[in-house]
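The chain below stands alone and is given in structure tokens; this is the form predicted alone.
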Amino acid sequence: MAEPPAEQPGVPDINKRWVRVTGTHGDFVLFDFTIGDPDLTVELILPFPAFLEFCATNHAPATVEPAAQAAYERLHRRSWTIPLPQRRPGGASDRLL
């Protein structure tokens, strides 16, 4: 049987994904998109159920921003579909979990 390959130093892992919530406007969602690497990283926009569905399908787990819990909240209340994401410890902003 192959053994699966090893893991290359400086190749991210694609698997590993992040979404950091920065912000709403509305109902729209603004976030970060990582995968394997905070190098590779994108800002997003979604519609509040849109986002769920997409952290969803990339099996993103969810942080929320301090500066953005209170909005997040809100939006989610209005749905009610999912857990909340959990607060960065420290309130850190620089680095995903």
Partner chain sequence: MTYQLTIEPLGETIPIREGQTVLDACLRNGIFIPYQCNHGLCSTCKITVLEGEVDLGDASPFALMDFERDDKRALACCARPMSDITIEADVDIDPDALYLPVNDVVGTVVGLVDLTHDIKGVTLEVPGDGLPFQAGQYVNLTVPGLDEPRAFSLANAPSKANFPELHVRRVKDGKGTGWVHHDLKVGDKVPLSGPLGRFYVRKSAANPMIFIAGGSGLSSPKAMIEDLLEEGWSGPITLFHGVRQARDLYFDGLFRELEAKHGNFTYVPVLSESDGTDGWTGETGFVHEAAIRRYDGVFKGNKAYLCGPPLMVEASIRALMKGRLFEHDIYTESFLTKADDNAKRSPLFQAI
Contents of the next structure:
Amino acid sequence: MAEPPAEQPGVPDINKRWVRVTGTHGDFVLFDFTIGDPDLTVELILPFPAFLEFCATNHAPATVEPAAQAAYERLHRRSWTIPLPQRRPGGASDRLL
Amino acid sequence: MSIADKSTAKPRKLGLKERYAHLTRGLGWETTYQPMSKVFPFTDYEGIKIHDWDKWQDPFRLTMDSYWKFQAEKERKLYAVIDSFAQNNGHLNITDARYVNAIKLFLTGVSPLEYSAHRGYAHVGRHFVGAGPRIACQMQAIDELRHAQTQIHTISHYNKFFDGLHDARHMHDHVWYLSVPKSFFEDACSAGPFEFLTAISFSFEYVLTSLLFVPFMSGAAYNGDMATVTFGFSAQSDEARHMTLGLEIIKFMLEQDEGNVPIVQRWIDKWFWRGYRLLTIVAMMMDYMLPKRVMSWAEAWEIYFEQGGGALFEDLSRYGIRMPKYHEVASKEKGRLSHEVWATFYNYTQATAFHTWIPEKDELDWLSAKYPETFDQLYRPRFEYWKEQSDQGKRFYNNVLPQLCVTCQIPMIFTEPDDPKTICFRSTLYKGERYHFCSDGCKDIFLYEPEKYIQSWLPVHQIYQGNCGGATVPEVLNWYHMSLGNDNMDYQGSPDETLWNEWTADRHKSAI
Amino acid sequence: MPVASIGPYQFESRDKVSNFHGNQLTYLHWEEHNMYCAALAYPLPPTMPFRAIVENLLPEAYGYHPEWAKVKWDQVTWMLDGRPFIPNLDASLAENGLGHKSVVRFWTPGLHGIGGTAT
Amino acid sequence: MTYQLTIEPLGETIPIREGQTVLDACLRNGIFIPYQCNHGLCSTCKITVLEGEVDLGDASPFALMDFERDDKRALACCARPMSDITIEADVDIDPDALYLPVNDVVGTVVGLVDLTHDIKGVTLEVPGDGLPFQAGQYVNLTVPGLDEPRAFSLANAPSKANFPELHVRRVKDGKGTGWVHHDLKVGDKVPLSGPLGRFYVRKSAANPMIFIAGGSGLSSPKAMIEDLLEEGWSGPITLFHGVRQARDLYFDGLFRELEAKHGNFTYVPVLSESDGTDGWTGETGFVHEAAIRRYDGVFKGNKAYLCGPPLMVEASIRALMKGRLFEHDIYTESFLTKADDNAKRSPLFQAI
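Follow the form predicted alone with the form predicted together with the partner chain, if you could.
Next comes the full complex, this chain leading.
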């Protein structure tokens, strides 16, 4: 890969990505997704398996807000007992979080 | 110690609220050599009575000074990210080139609305007597302009590689299905300032916008479209401010005068229905256009309207405001909307500035699972039949233009609320002429202000009147600035698909 | 009050019949066959015989449909602008009562679309 | 080590211990800074440090961005003083708030009386300065064996700061109220913390006042009205007290006496379950219905104070709003029990 462009002060590194779980809704995970800089944050929603896949694809470490912790863990536990809808081959590992 | 002692002890600093009031309220004054009614001609005619403009609670106390600072910083980072994606060929990271069709629809259908919103807010920002709402509107006008710009800049990267993105502004003003979003905003912008804010700030930005932005942004992110996610950064962080303006204008009108209540209710009814009809394309985007899907339209409707909106209208009922009229029709339609609309674009793919396709088998299965009560019973056989025919070289085209609804301008494709097999026909006579509607919601809106809607620029009728470049498909496409065989027709066999296959073939090769 | 406005607000219909060069708009819809997503819009001369709709326009538009060949024309029921209607094939559209922007819907008994799904 | 914390725009200066967060110091001194998560994530409690140094603590980079740190912004819930400091916070300047510090005191039970069949009146004695408060505020009471303290409104006039008075209704299966009703004895020592809450009379507004109380929700209005009448408030004051039956009324005699003595005070007891055989000739029905009748449905121009169970408060808010009195002029203290308040609310209203 080519050399990254010369570092400018404060230019966000787009390869740095984070995920912060803010809540759940049924089987969906609500989360903030950040690229490079906390200013660049967007609120997203994905079904739980898609969420895991998304974090893996983006190499984004995830944190869970305390208020969402219990609900998120419930979702996580349930995902072991309910059949997951149509996982695509090569999808993310469930063990990410 | 008494309160009086304290206040004389030392002159206290102004609070943020007071300081903001001083920074804004001074911008309004009583005119002397011209009557106020001449300087502000739009404040009374809608029937809204305001007794005390100072009762306006600034929902978001942001000064221009800090606004510039904050937005400039955000924008700087944003454009750095956009550049970075362009340099890294970000378009190669999307799941499939089919996805870009959602972006084409967004750029031609939604981004121009950001610009319309800019114009609308700039206009009403001039016409409110109160300095509070005036400042809020002016700030939002700038936001909307920034949103339009950011979206155009971001999507311009895709324009280098894919068809259909080359002339969004022209298309928005000409292409048949884009008259739906265009007329929606022109209806709002040609209303008075109070109706405009009810329409856009409240009904659209507050009640319905989550249905557009959250699932759309999630779909973009999940499908690897980080370019679109970048304009999400810009837009979503402003949304919170816009939503508070929507709530404040409603509270303000409802509290200022009892007579405002029925007017506001009628506007909420009207703009709920108009907004809901506008979101039809979002339903289709979510269920059909994302290679990897986020949630079904029905699920989004349940989460964002039935539950989220339910809580809001429960609170509004304290003012005597009820749920928007025909909300129950929208809920009855949630299992059909996206299917009816995608089938419509499949009917008229020859005149559509994005590609259409029959969903793959796993996609049909997803739809069957998400719509257990409607999809297999009503729509799956249709798509399977079309697929079968297409495979035999007999692709279905609808060669006759459809009847349109005079109010929402969508083809009259929607079915009876209680009978999904029968098209819903509604009509009325006004001054001896017939007018047709897709629903009771659209008919009610017409009946209240017929003079406004008898001017509707209905694309089908305009073609027949000879105002759209000619009478043949190539002539009309030419007038649309659409390139036959490139911008329109099926994804299968399109230049987009060919190019994508080449790229991904290269990718596979270089991986080995 | 037809519209809230700051002054007189009177406009002519943008779709008045005189804008259609001697034609009038007619909407045709084959019920229970929603593969065709909406009623079809045609600019037609009011002097045209109704037969031309049945024998020319409809087959051209709907002929693709696998059930079209099975339509039993003697059993078809019609509705014009919301009222039951029996067309006189040899009379003109105007003589049949079709005006500007009339809607003609028709039902073909026994034919309920592909797989009975109104497709 | 203790520093001085000055809060602008109030101009109030309060003590803050080393290691104590700015938010904690403010709340403990009756200064309400809006906050939500209380651990550095949500940024609701963002402040500006005008003078002095703070340790920003564990504020999330999401909630407090770099350029904001450069601009001397901080999150009150994480910031700890490193010197005397002056901050500016988004506090509403409320001319009626006294910003009294929260004290932890121990009261001795000096009076226990059955006010009704299910409401116990508890009078405590707190020596020294007592428990200064603004009429309408509440205290937290530590109940043996319970982790969370229980909140009770103070029913005495603030002039009797040495004798805090609480009205405790027996909640079915409620551990805290059960303890008060069955175990508490005269002479017992009870740890209290207070005053708390932002429910107090907006005297600066000078509007006529309506108090609507339900059941044991009479405690705050009693303190507020006694306080107003003691200091010679001359504006109209109307108290509606809604209960089920005549046996549920208490301090009925006191309020009738006050009504006779003060021309500006009106007392309206309302029975919702009067069956006509009890000889009751006063108002019947729900308390908000009585208010609608008395005011002919028009509430504009008043200030309303509502105190009681959530259903009563909600019904009263609706009645007041229908009578054109809105959020700005309505103050509420809802008595939530564990089961209440799961209903989803929109952000349309902040205070009611």
